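One chain is shown next in structure tokens, namely the form predicted alone.
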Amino acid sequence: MGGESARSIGFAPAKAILIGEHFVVSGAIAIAIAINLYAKASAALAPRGSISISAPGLVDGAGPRGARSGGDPFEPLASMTRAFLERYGIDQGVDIRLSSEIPLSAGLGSSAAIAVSILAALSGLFGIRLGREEMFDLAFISERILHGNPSGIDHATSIYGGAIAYSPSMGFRRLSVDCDITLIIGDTLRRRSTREQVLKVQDFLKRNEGIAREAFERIREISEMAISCLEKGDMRGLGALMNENQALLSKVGASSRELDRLIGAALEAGAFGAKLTGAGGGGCMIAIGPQEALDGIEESIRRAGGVPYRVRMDKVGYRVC
């Protein structure tokens, strides 16, 4: 384990949802990507019984607008922390310092990525071989405390990297994917709690029977031909799904005004297609479109009033180092 001094470094990455999200709760398959916007844990021994986590640089913590409301904004990472030491008969305390260049509450999955960085920078502290399925168990542990019923496909994808399908039957499989993916993602800088946008969709859903199940039927449709343009590299025709689970997720509640302008500006400046990614009501949306069109989608989206990203699928997934 190395002296006192002896620290471990985890990095994992961010996701982007490009077909499914809201749906999927209710069996349809979701699909995202692992993107190059990564977060990371440091971490050290400390005193026995001692778990401390700190994240100078990061506003508010790590992810505390998903805590509940006079707590401690790291005590989700803390429970999975400890659960980490039971797990593996571990009688030592932990000092671990945070840091990501994710946008947070914004529908990247930062929550899910500093859980899996904080896994990857303790197994490599300990010298853990961790699965691949039980950092998936351990991460879930934060992620439920902060989200309620989560689907599991952020840190799915943050662990594996690439691209995942996901429904609830099926549970998760990563998908071939050759082609280079280069997305635009545009920050509306609007943030929303993702425990309370799901249940806003959720509760449309249950009052809209018909709309509910004409969504869900076209979804499952959208997302089986969304996984064949992937594994043929066809960004056109997933472009064009995209534009049509977005007209979905406006018709059920999910966008907003913000998220709005900027997919029309990305789409106006030459984008095959364009969404909100993750649970919406805020937060940011991401859009595609042909190499030489990204300068002008990523300044389209500034003149909206958004913050763009030019990013790229990570096909790792977490790093120990």
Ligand code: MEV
Second form
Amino acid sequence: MGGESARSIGFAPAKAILIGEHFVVSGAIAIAIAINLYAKASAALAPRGSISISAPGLVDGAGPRGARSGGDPFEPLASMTRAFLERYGIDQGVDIRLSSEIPLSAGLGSSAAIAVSILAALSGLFGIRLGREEMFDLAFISERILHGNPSGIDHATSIYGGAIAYSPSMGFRRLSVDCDITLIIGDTLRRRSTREQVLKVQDFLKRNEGIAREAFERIREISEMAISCLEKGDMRGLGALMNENQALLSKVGASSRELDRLIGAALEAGAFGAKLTGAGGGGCMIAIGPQEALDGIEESIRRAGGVPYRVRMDKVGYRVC
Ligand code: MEV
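Please supply the coordinates for the form predicted together with the ligand, as a counterpart to the form predicted alone shown previously.
Time for the whole complex; same chain goes first.
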């Protein structure tokens, strides 16, 4: 091939789980929104048999924390890429370059967004109209290698965009949310493995059947009420449900001292609700509140030792350029 071949670009958003992380792994309904932080993949043709993946700007690759130690950090993504090529009978190699503005191992679905951005770029490169369900199945390949037994909510949200209710058995349901949702994210800067957090919480739930039963019953009610709050634009009501969800997450061991500190700081500054998001144990918390309190919430999180930033709901999901 002479010179640089044409590249296809895919973007995919991060996600924030508003309600139901961890419980969703065992079948509960969780609610998530896509947010306007993006992973970007650029793909070009390469010699047959060659799949090369690089991410010069990413500190530790697209998920090496989840990869077996000593292994190639990009192997989960290469497996997914191989599956894509096989599924569509493509006898070509690809060169993939990644970048991302989503913090890694922080609860915002960076690995899922990276996987989805690659699939978007590949579909553009080979002119394949990839259905969202096919994309969901393919992204599950790398997500399973990385995280063990993920529910699928991270990449479902990145693919579909907007607000979704999801359970592994029911699949996803898009929620009709008319209002713009702004979240304040507080990053503890403590990184942790989703795989280990999920194992820890699932183990707790197995060993404490009474607590687990009560928590699952309550989370079912919380999810139902949260869907109705979102669809009505009742952010104050949603905030109260997020606070209740956080109490349950603390009970089952998903929170941490740093997260609790940032959550307390956000509530003191007037947030309607605040909770950890994603696997917990570190990573990020989220808060919602009235417009006039948002600056104060950010400042309060900063003073409590976190790194705050403001994000909005992404309504579109992945895109190909
Ligand atoms: C991770 O973003 C959310 C968890 O519920 C795990 C999962 O659903 O796969 C902790």
